[in-house]
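Below you'll find only one chain, the form predicted alone, shown as structure tokens.
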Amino acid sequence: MLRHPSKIITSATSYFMHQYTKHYLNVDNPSKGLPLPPENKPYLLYVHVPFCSMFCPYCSFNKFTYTKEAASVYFEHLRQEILHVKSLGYDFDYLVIGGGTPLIDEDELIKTIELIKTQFNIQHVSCESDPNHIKPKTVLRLDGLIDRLSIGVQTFDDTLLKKLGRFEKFGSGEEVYRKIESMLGILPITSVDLIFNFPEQSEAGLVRDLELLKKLSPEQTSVYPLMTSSLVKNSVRKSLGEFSMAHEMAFFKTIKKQLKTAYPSRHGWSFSKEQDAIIDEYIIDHEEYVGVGSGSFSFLKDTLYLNEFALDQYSSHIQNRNSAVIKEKTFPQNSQMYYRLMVDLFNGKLSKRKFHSMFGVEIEEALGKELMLLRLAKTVVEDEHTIQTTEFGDYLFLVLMKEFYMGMDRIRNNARKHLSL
């Protein structure tokens, strides 16, 4: 039986991106640390909190089992690293806190946010949370410190929650719903984040998740495709069953259709009620950023920097030289162009003028063959100033971005091979 052309194009694109990231996304060169920044340029600061009380089978981020003692030592060194970055001359206007579980030790986190706000001109703070750390009493402590709280719900389906090991830890879908309902409105923006295309997930199950989301009515949501990099593939198969791409495109169309009215502003795979409200898919809006903490990444100018992953080694680096940056990789200009094409069209629109200002060349001259293939595949439409994605293009660039993130997972996998959780 012949395959539909869109599936052939998607499979070929996914394969190309997989091979491309496999070749280019390796960070092996020793690094002396972050370069000095230009004057008067604000960046985004990413802070990583690598502690969890349980590990989700699909999660590929750098994480370790939480203890109060380990967290106290870690946060002390984290704050020391932040002050080191300050001493280099960096300033930040946007703070994103991820994990792990950032709110697993709220006292230490609050102390760290307060330090950052005294040192830098922070305008927006976005933080992740799991459903166990959103009690109104806790969230009230964050009022005035955090502008956007992103809650990883993943699904309201109890059958899936049990397979994921989240039912016992966070409660049933109904209990999670009530937890979120009780804290909505305390902070300016709450995002309820879901995952789609779990093994054995039905369209009816996905629609139910989306209906509950709309009924709950947070300011934002992100609905991510399940990602099965080599780091998590075996644990996903063991807990959830065999993974398939057969329904992913149809599911993504369902998501966009279901959320079109309630969440009209779309930003990649994130959706918002308000056009200008902050969304922390920070690589879309920030070409450069600095990461601090165990296993964090920084991207400055044309170079990716990698922090030490192991907690004991991270602490040792901070104690000895204030910086945990250990490796780096500088990318050629054509790779940077591909990256910008992918990221901007993942967000739905690329500005030709912006591309020219970044690279000093017209996009048609630099990426003419690539644009021709995108047009032939009916993934983009364009005018004099912009290139925009079609409905099929929306999905194709979701696939590309997913492969990019899984490529980043390979870096984490190589860095974590010998670590104890």
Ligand SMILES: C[S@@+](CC[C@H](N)C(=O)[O-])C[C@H]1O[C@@H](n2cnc3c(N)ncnc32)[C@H](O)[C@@H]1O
Second form
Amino acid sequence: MLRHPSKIITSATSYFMHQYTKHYLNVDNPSKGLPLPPENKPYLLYVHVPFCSMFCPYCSFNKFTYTKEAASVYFEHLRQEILHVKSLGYDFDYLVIGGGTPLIDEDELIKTIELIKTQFNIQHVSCESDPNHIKPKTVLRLDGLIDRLSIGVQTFDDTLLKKLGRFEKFGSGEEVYRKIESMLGILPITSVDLIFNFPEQSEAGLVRDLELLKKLSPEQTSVYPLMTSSLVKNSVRKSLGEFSMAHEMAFFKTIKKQLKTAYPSRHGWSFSKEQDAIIDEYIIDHEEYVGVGSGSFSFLKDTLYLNEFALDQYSSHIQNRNSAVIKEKTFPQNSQMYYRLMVDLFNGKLSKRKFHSMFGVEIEEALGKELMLLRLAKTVVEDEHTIQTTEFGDYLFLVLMKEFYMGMDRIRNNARKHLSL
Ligand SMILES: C[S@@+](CC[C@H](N)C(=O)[O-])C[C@H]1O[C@@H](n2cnc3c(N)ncnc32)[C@H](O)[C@@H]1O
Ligand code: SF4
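Condition change, the form predicted alone to the form predicted in complex with this ligand:
All chains and molecules follow, beginning with the one already shown.
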């Protein structure tokens, strides 16, 4: 049977990106820690809270089983690391807190955000939550501390929730819907995370999820394609069945169509009612950032830094030298150019002038061959100043970004090989 050219191009792109990240995306060189920052440059601070009371089969983020004792030791060291970053001279205007489950120990989290706000000129705070830590009483405590809360729903479909183990832990789709409904409007922005392309998910099932989302009407939503890196491939297969890419492109088209009117602003897989509201893909939207906590990444200038993953080792690094950065990798300029091309076109648009001001060279001169391939594959249209994605380009850059995220998972996988959870 003949395959449609778009499928061939997608498979080839995915294969190429997989090989590329396998080759280049590794962080192996020992590191002495973060460099000193230039003066007066505010960065984004990412804080990782690596605790969960259950593990979902698809989730590759760095996490450990929650105990009150482990969390209180961890938060103490996290605050010590934050003060160390301050002593190096860093300032931050944007704070993203991710996990794991950041709100698993509410008091510790609030104490940590308050410390960060006294130390830095923070303008925006974005935080993740599961559906169990969003009772109005809790969220009211966060008012004034957090601007945006993104809640992991994944799907409202009870059959899928049961297979994921989330039905027992977080409740049925309807219960999760009610929990979110009761806290909407307390914080400036609530966002709902969904995942699409679960094995055996049907078009009708996806449309139902999107209809419920629109009825609930949070300010933002992220609808992620299921990512199945080597870290989670087997557990996804075991709990959900065989994974396939056959419908992914059609599903993404459906998502864009369904959300077009209610959420007109799109950033890759994130959608917002307001044009310039914050969307917290911190890796994607910020060229440089500092990550604190176990298993965090920092990217500064041309170098990716990696923090220790194991909790006991994380604690001893902080006790001994105030920093848990253990490895680093500096990327050559052409990798940074590829990255910029991928990220900007994932967001739909690349400014030629911005590219020139970042790298001191015209994009045509630096990435002429790559642009020619993108044009041939009918993924971009352009004028003198900008390059924009076509409908097919939107999907192709989602595939590239997904492969990039799975490449980051390989770094996590290598770092976590010897850990017990
Ligand atoms: C780090 S998780 C934290 C969410 C929160 N702990 C919860 O369970 O509700 C943030 C989001 O990443 C997304 N995510 C995690 N693993 C994913 C995967 N393998 N593929 C696609 N999205 C994923 C989910 O939508 C999830 O809500
Ligand atoms: S999705 Fe959330 S609760 Fe599930 S394992 Fe990942 S971080 Fe933990």
